[in-house]
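A single chain comes next, written as structure tokens; it is the form predicted alone.
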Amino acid sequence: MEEILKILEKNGRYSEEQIAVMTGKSVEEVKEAIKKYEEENVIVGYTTLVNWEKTKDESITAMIEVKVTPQRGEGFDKVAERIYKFSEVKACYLMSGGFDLTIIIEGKTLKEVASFVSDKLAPLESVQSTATHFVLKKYKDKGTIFEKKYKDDREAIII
């Protein structure tokens, strides 16, 4: 039942039907399955990849590693908690290597994300440091690439 989960992740707008017919199950065996997996938290939200570049809305994204001391009996789920429940925070993982963290957060302007980060993430208790980089341009996100190159097909013919 895990190709299911495949499908969805590569295109969440599949119908059941469609869903049925790709992997040989029935209808009500792909509804049952869809229903489990969003009860069981396996499946927790839906969205749609935007490319923002193409619009007129404005906007910047940053990473920003953070290197943290970890609570004792928490470890850093705790202090990890505290900082993705900024609304600024699209992304937060726990990573291996010179630093803890890494925070994906999105804002208007490159001033909106330095005060996010002297406001409200240096301050935190818990963290010791932390390095931003921000995003010059996407190229591929979530496997779907941005920019298609037109790939000219005609011979050449020299006369």
Contents of the next structure:
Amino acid sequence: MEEILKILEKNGRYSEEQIAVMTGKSVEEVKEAIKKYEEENVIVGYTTLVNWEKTKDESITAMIEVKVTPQRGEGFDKVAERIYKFSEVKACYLMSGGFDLTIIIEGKTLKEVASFVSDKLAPLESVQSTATHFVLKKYKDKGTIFEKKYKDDREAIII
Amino acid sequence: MNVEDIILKKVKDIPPSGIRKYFDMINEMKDVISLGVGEPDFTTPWNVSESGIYSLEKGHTHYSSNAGLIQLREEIANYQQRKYNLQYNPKDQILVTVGGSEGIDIALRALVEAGDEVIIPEPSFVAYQGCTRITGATPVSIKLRAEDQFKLTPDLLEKAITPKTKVVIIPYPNNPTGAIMNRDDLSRIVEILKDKDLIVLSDEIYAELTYQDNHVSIASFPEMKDKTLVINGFSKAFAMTGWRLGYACGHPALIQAMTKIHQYAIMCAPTTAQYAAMEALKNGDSSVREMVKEYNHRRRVLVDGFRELGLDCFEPLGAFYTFPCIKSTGLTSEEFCEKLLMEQRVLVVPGNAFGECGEGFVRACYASSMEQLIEAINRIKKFIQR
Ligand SMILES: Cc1ncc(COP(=O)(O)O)c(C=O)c1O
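Please give the other form, namely the form predicted in complex with the partner chain, since only the form predicted alone has been shown so far.
What follows is the entire complex, opening with the chain shown before.
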């Protein structure tokens, strides 16, 4: 059944009817499966991959390494929750290695991101230190290459 | 001097490809969706391309041995064993060629001449006819039937064999029909072939691209092993058409004869491609699996699309082609293709380009993006319902 997830992960806009044809299942089966995935939070949401650089909207992305003190009895989860609930936080991962959390922040300006770090993140009691890295250019995201659009330059007819 | 006069009649007699005119037509047109292609839309998996690049960086820019790099032949032997349960000695049973195309050509040149007959089940890849004629031998077409799902059946084969038959071509998975032959289908024709003095040329270039059961090679029948030449390659399975690399596996005597021709005509297959191909065989399985999964989705979309439009379309279980019947439109294959191209800017190939018995059908390739396929179906719908 993961076939349906793979298809939707690649392109969330396929209709249930189209997915049914692709997978050789009935429309009912596909509807049922997707509903179940949604209920069980396997499908967590549907979004669109946007290359904001090509728009007039200003946007800046930063990746922040955070060292935290785990809370007694709750490990890292409680601290992480404190952090990921901020709407500026687009992603939050628990890491192995030299630091504990990776946070991806999106803001309109450098200043906005900097002030999030200094005003909201760094002052948290369990946050020991942060290191902020700004993204200069996105080449590829979520398995999709941003710049070069695929051009079909094959011979139109070969027999 | 008239140069025309000097050119061999048997070469002049090969009909010019009937598809030339489509090139001229599409040159003037914008926004054409071509389902006429005969190759993957995927680019070569990056680890494979990168190995080719690395070989250049390391200075591997020389000829290889005539038969191909021995390490590559060893990988081919492993691969044939692992995938199709076929044992070949890399030293004298495998020849690396410039695509499956070269394998077909030099096999026929090593085996047949004027007076010999080559059995060619049709519709099929056009090179079998062309290469046979160049040798001076006579192509004997078998007209495969849609009601048999374009499989080669014992009755058709039996009728075609004569004392002059020297080669039988077994072209499965098939271009253009997408037909396959499973073990049972093969065992029925093996019964006929096993006691005959002839060579079977099994073109298995699409062997990786099957959508139900894994491909079975006719060479895996013990009684057929010595008399079968397997043609395979990297073009379709690993999306490597431009690298020009294939191979032939078979009896040492035949491989030796082919190597002689290859040695003088080609010297050796491209070395860079050979290095890339080694990576493909060692670490390419997951890429192939991903591509096959994707083709399978597209295959269902295209077949379903044609059927929704009321066109008969048998289920193709191999390669990346569909072969719908267009007789219900009242048009010939060529009329259908020309009108579809002019009116809706979708290009498909007339079935009769692959042999007379392909008349009434068209070949539509699904090695294109899903978006393109869906748009193509929409346009074909407008065309049919006009
Ligand atoms: C049935 C068949 N055999 C062989 C070939 C030749 O492929 P290549 O020379 O690229 O290996 C093709 C290419 O279209 C084909 O369709």
